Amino acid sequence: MRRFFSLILSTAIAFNIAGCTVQNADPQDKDLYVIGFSQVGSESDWRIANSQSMIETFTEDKGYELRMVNARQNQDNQLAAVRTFILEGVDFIVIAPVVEEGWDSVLAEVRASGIPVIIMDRSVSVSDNSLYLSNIGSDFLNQGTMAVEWLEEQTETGDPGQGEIGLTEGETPTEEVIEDEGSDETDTLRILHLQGTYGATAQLLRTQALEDAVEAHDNWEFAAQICGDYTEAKAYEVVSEYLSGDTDIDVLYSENDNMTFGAMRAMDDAGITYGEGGQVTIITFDATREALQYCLDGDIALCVECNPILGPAVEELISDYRNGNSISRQVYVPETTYTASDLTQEFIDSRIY
């Protein structure tokens, strides 16, 4: 029932943002500051909340007109939208890039037009960083680091809420399996790594953290690294296909909540248990309300927060720019991690995303 109502809400919001443009006001006879916003798409609960944050922040009563274009996860659509913003003569451009590469030319065109740019959520890889004013969003490498440090702690100590990670269900750890503190475990930890859109900043850095950790631990290995493209449907498809040939996994490291939900359905179909007392320990990124509920219920072991409510912080940067104040080149929003012991039903119900 929880998933049913979540899907209804997501569909309703996605419908509102799925069109080419969202405009808060008719600019005629109004002195509004026009923001052109190129959004990745509406592929996940996180993205929908992120879009809603921008819509609720840049309103007519605050003196703004927001022109938001949904790129539907296609960079060519984003490049076209940005060039349209240039032709329209918007006052400011905000870009949430699909991938990091391929932005030099269009950002050079924006600079030549005299329009300032903020990169939001993900990052861009350009030869000249002065092509944009600031990059605001999450520290994705730190998110991944928090996740692998938690996993290291669980494999060393064993989490009573999730069982001994890396051991067959029902097996009791012995001196042969877990040796003196600080030594490597002899039991192999097999990790199914479910990656987001290749080339996106979140995918690159969350992947980097895990790959570095696997390389540093002789007894950690990838069962597989597969791409779920940040969507529940794709994750269900690729995980189902993988599990049809191999079900020997200990950890699911999933780079966003919606992919995690798809993977959970695939594991259900394959008869694989997860969560408290189950075969697979789940680590997921975003910490949306639904994922936190699964965490409290014992199905997900760790939720790594990725805060989508970036609208107010973006507005603060734009206000500083308009007032002639200095702007930080990189702004990270505060984030944390959650396990079941950190959560209450009251906290989850109060969550705005």
Second form
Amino acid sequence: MRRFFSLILSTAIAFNIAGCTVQNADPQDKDLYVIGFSQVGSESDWRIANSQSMIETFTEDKGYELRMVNARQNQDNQLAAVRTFILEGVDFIVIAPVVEEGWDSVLAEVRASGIPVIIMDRSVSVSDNSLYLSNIGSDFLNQGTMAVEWLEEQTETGDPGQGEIGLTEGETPTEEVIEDEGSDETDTLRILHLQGTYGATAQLLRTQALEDAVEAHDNWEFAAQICGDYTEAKAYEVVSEYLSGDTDIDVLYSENDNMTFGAMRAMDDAGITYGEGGQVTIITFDATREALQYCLDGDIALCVECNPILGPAVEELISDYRNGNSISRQVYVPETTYTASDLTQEFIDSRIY
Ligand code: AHR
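Okay, that was the form predicted on its own. Show me the form predicted in complex with alpha-L-arabinofuranose next.
Below: every chain and molecule of the assembly, starting with the one above.
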């Protein structure tokens, strides 16, 4: 804001000298603390809730001006937005990065401008971590670990809660497994892995957890790993295409809810059943209200929570910074998992995202 303010001031002076009228530069008059926020896009319900949380937190009433720029899932747009924030001389920059790589130069430019930066939601991979003050968001590896541990538990106990989904090596297949329409009549667990945007932290770490688990279990295998770019439309497209060639899947591990909704439509079209008593067991990430409803209704087996309400925690970090307090380099928000037995209609109806 400082640099922008002096720019406005000098423009005003220049215009006054020339005898012209200057437009009202209202936000600067109020001396608001300006946050430049480079947002990933609007690809998912999670993202909409995340943007909303920032808008509701950084209000004029509280002394902020939030300049949020939607990158439409394109890192080049993010780099341009951040450079614009530097030119405008905003007071603080918050970046929700589309992907991890490619941030060294622009963050060095931000540092040279003296503007502090927080990385929100996903992470950046840079050679010098001191280029940003803090990284706040989800522990994506833990999310993936919670998902695969749940799946392990279901296959080991043979009590998956949603119909048989596989057996550990050495166990005798039950009648249900042999009769399972989607099973290849062995104890192999075939997983369709629907991945988010390649190179995004949420994709890299949720994928890592599953790949490690597949590696560790002789009888788990990927039916396929396909990218749905975190959108319902793309997921519908790629899953429909996949199912036109192969329908032998036991588990859908989908790296966000919107892709799950697209995959469910594709499975409906292909006549593949899922959920209680169905062929496919669905694991999804985010735990938005709609996904939780599908879970309570028996269509989705496991919702792994990804909390988008990050605005208040980001504000706390910024306040600490402004007050000269030390701030944590890495902040994870608390998250959990839900199966139908954890849910009530009242809980779902009261969920804010
Ligand atoms: O980075 C968080 C992920 O990005 C969420 O899982 C997804 O819905 C969003 O698009």
